[in-house]
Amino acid sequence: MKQIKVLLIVLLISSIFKGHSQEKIWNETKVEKEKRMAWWVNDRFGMFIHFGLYSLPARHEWVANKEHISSEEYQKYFEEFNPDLYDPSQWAHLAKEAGMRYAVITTKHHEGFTLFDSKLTNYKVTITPYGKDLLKEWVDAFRAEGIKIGFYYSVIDWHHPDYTIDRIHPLRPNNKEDYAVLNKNRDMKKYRKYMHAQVEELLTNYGEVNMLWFDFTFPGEHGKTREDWNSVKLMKMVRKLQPNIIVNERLDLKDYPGGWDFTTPEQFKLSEWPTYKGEQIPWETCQTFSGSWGYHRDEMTWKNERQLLVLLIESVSKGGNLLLNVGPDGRGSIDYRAKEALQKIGHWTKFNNRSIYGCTQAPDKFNVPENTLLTYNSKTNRLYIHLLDYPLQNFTLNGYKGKVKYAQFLHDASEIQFTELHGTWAFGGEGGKDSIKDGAINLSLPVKKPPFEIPVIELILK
């Protein structure tokens, strides 16, 4: 009898962890969560906004981190916060002609600072000398051009009281003992009750949010987990808020259904399209044009035009998303070489972002050449062959003969003659070396190289 006991209660156990595991966030199926993500898949390019009190030092969003600072000594950036150069008519002009479709912003990083009027603090940017709702006012003009709004929120808070102190946090000490002392009067209920409810004034006060970017889950030794920030609850929440919105995985809930929407390689691009429990997932990297989110004046590692398309390209290539990030500075403007940069991408996208919007990774039975990257359109049957290097006149695409209807420039649909190979030579082609090729064609180029970084040819499909 005891032995009987003992199995009904690991079953039991047992059950209420599976159970755990496979709880719900909310119902949705497959073919509904596609149609709420459907925009997002189509746009695939976005814009990050990292502004908040950083902007100030000017020497990254992590300085208090970094340089130990106390709420105390951090003041005085809230004191001096007063970007009188703001114009976010301006920002969501520049994110639409660089071809973005979505923007997401900082509405209150690691730091604790909002940049929305707040009614659960004084941390806020009303009470700053700019003394106005500048989230407001970059909503209403990022909506006015069309491109739609996602907000970024830091379950991560240096600056409340109760939010006990961890191994990223600026007071952390140097011994292990000591986390234990400087806890002693901070309490994580207290400071979860305040942000659950400020994530709530974030979805019932600026109308519909397209997509929430949280930030972000830290286990193991002094860390933050899931229950520190109770994401199932938050979570819950969000959804019944906002049912329509796209929420990323840094709440930690990969194993709830509902739990998250599309995954967030931060910083690196993916070797390939990612996956979980076999599956390929919705994800989007995000990137910095230089090692710092928030505005740093002196870093100088900033990426090249080529550099910055073959992100985009390449996420795309991989049935990803690029979220490409701006730090603007303590008055408000956009770095100038940001802007240089964004103009750029803009010259490129205005004449080639067919290849980017409604594509993803081009089926498998098309070879990808050597020097280029492929994107294709399901629904108008279109691949689109990215020219990273420049072929000189001919160009060989090996087993592509009868799959090929017409091709031609992107940037000018002007039209790339080509002919289909039998047993004959092939000129240049895979690797720089004429070789007989069987079910291939061959592309005549100009010998002059169009007038953009990385040229696109548009096949027109059988």
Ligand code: GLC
Given for the second form:
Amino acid sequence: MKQIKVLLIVLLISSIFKGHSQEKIWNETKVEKEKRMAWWVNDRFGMFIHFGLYSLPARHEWVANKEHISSEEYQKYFEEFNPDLYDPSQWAHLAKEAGMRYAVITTKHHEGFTLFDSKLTNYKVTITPYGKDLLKEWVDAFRAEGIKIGFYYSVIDWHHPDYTIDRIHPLRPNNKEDYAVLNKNRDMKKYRKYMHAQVEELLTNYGEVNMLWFDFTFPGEHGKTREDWNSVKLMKMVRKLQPNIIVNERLDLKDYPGGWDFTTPEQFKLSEWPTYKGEQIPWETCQTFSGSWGYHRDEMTWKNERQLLVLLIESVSKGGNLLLNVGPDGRGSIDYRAKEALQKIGHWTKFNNRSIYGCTQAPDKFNVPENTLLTYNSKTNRLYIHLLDYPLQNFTLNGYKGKVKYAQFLHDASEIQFTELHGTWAFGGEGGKDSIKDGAINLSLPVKKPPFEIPVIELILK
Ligand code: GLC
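The block above covers the form predicted alone; next, return the form predicted in complex with the named molecule.
Let's see the whole complex now, leading with the same chain.
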């Protein structure tokens, strides 16, 4: 009887323990994590690159899924893959000029084709007419420009014969009953082994990799879960091979300490800094210039300069990063529309990047004036007001009295004169929306808007 009691107590304690603490993937303190991620939080702006066989059909990187294309039919793109204009140093230069500090490239997308010389497959770039390790050239060129390098790797694989057919696979059946038949000879265990080994290659053969971007887990009926990837084992290997690497959250390990580093809202505008278990978390939104990640010849919904700048500024104003995508074409060049967009962003960032790098959400004590976005640099104690809609000459900042030492435009360091306002009324009279509540300053702006899509005021704080 006594023994049974002891056993029950042991079982109870161990079940409590299990319920409250998830297995750790990586042993790291909060401070250590912050240090590891410091460059990424500082740099804020990266280039996403979707390049693969899908650049040839030029109808979206999901073309195989959308048009139910079998591997046999898809083979023609493999046979024609020869990006003769590929010049990664030109890509790196474009990224740098746009103000991007890191870049993430699709080493393998859902189509299963690798841009690197994998020993585990023949479905790789070195066997195509191009014949060289394209990734190696890319890594060298981006490193030479001082841009941090990131690898996107799709855990989904529409080419591998052991990868089971799921609801997004090009060969998905119309009837639910047919999945079992189609998957009879497919073995995820074998695919998992292959996929883990490819990730190992990527993290072993290219020197230090700064970021890893897994894509993606989709549980539910005929989906894929973290068990399908064996995410825990995979992530443990990643941490072991590259202890400084920064990894996204798409292996679905949110509840595991060390299982992820940042969250990735895709094509989505956040209304506030996201949290997990009550704490603000690192985040990066990924966005396209137009409605496709891979090169899409006929897609015409391109964002304009203003929309792109707002994406960048708004991310930083909520403590996040922006990963902006280019889809090079089948010859390996970044087309004129993307080039133009990058150059426009570059013109702005060249003169205004101080409001981006090293910046984050402004402290709550600063009111956000109408039609503006605020960012803040805690090291230099400067506040940045981005003027989305250029105001009139008198620009009153409620609640700023006694806080500002000096004001200037960021792009040309020209002084903006200001006065501290006294009393309770400004220009709108007493009592209304325009009355002064907590002490205000009035900036005197030039009537003519400076020659930037979104001008920035830099306030040097007391
Ligand atoms: C996705 C898509 C994809 C794209 C990616 C970028 O989940 O499947 O094509 O590569 O997100 O975030």
